[in-house]
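Okay, so here's just one chain, in structure tokens, the form predicted alone.
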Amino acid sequence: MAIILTESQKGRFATDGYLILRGVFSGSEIAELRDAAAEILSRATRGAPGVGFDPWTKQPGDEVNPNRVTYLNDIFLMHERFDAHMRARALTQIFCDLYGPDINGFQSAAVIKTPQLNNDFHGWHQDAPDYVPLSNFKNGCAITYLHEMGPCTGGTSLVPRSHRDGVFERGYETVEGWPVKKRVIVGFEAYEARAAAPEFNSGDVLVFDSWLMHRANSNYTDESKIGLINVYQAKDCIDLKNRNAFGPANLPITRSGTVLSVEESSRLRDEETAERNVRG
């Protein structure tokens, strides 16, 4: 079912840089997505491209995530259920309401908080430094939560109204005893007091601007917690230096507000790529 944003919601997104939408996906839809996630997590192995693993231990994880995977890129190519989720009207309509009727894909991923994961190394960050230069700001992310998740159970913290203060320098700090460096935003101290850590239920969706400061929280439970990441942008939000190497780069998802099929997306991407190449 499509979510039609109200003018108030669109205004809040412009002001705060995010929206929390409750109960977007039903229990049966979440169960299907969990089953699909378990299927691809069971066969994820170290060394595979686009796959990350828990840096703290190589001990087995839980039944859903035995190899302690922490992220998977391009999941829409790994399982048809995730391709369908990327095209779900419940998500695409949100971005059509925010950015206009012609929406392209940008990223399709899963982020998994393994049992008892100290995720502080992931740190506060903006996504935009990995994406710019773009021709405009019409690029944003939707996280679909497959489990209940909060401040200490794998949720997402964020800083309201931090999305139009520019692209901040990213830093890395060495922490004694840690297997990896901690990612930080240089100058974050001025924003820390404004940070919020909402609680999410399974089926909820967080939509946020790619310039918003945010972080993925630790998971101090004994089960893996899964969030599905879908980043979209308007057709006229151009990747000026072709930095995006993810599978959904420049992939048409909607045209004139209508969700495209897999075949239509592929054909139209080829046509639009050829047209851009001709224009130089």
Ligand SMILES: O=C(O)CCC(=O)C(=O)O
Second form
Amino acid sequence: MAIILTESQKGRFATDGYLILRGVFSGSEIAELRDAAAEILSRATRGAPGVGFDPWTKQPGDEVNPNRVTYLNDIFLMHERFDAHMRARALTQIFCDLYGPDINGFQSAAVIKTPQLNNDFHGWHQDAPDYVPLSNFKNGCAITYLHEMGPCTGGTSLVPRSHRDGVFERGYETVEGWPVKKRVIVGFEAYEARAAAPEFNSGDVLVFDSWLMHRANSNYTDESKIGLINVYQAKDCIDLKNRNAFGPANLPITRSGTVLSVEESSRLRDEETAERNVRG
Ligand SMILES: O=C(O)CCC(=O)C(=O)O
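We have the form predicted alone; now please give the form predicted in complex with the ligand.
And the full complex, kicking off with our chain again.
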């Protein structure tokens, strides 16, 4: 179901830096996405390059995620259901409403909070430090929740209105007894009291500006909780140093508000890349 954002929702996104859209995907769509996730998670074995694994234990995980994968990139290349999800009108319309009719892909990933995962090491962060310099602010993320997920069950916390205060320095702290360092935002104390930890239902979508401070929560349940990450940017938001190494980098997804097919996207990316190279 494509949602047309109201002026009030667009205003809230501009002011708060995020929107929560309820029931965007139906039960049957979520069931298909969960099946596709189980398929690719069963193939991701510990040590595979570019894949994140639960740092706390090497014990087997649950049925859908036996190897305790926590992070998987470029899932649109691993399963056609995730390519279709990246092009879903329900997601692309949101970004056309926010950024205009020509939208490119930027990232297509899955974040999995494994059973009993203490995710505090993941830490408060902004995504923008990994992306800048960009030529404008028209870059944002949609998380599609495949399960009920909240403050202690693998949801996402965020700090409303933290997105236009700049790109903050990132730090990494050693915590005694932890297998990995804890990621932090330097200066976060000034924001902590404003943090919110919403409850999400399966099929809900969180849309947030890539400069917004946020965190992936711990999961104190016995089942893996899966969120799909789709980052998009406007065609006129230029990755000035070509830093984006994800598969959807510069991949046209909509043009003039129309969703492109896999073939159209790839042909147009080649054409636009050739044009950019000619212009230098
Ligand atoms: O999975 C989440 O809840 C948040 C994901 C996240 O923080 C990220 O990918 O940057």
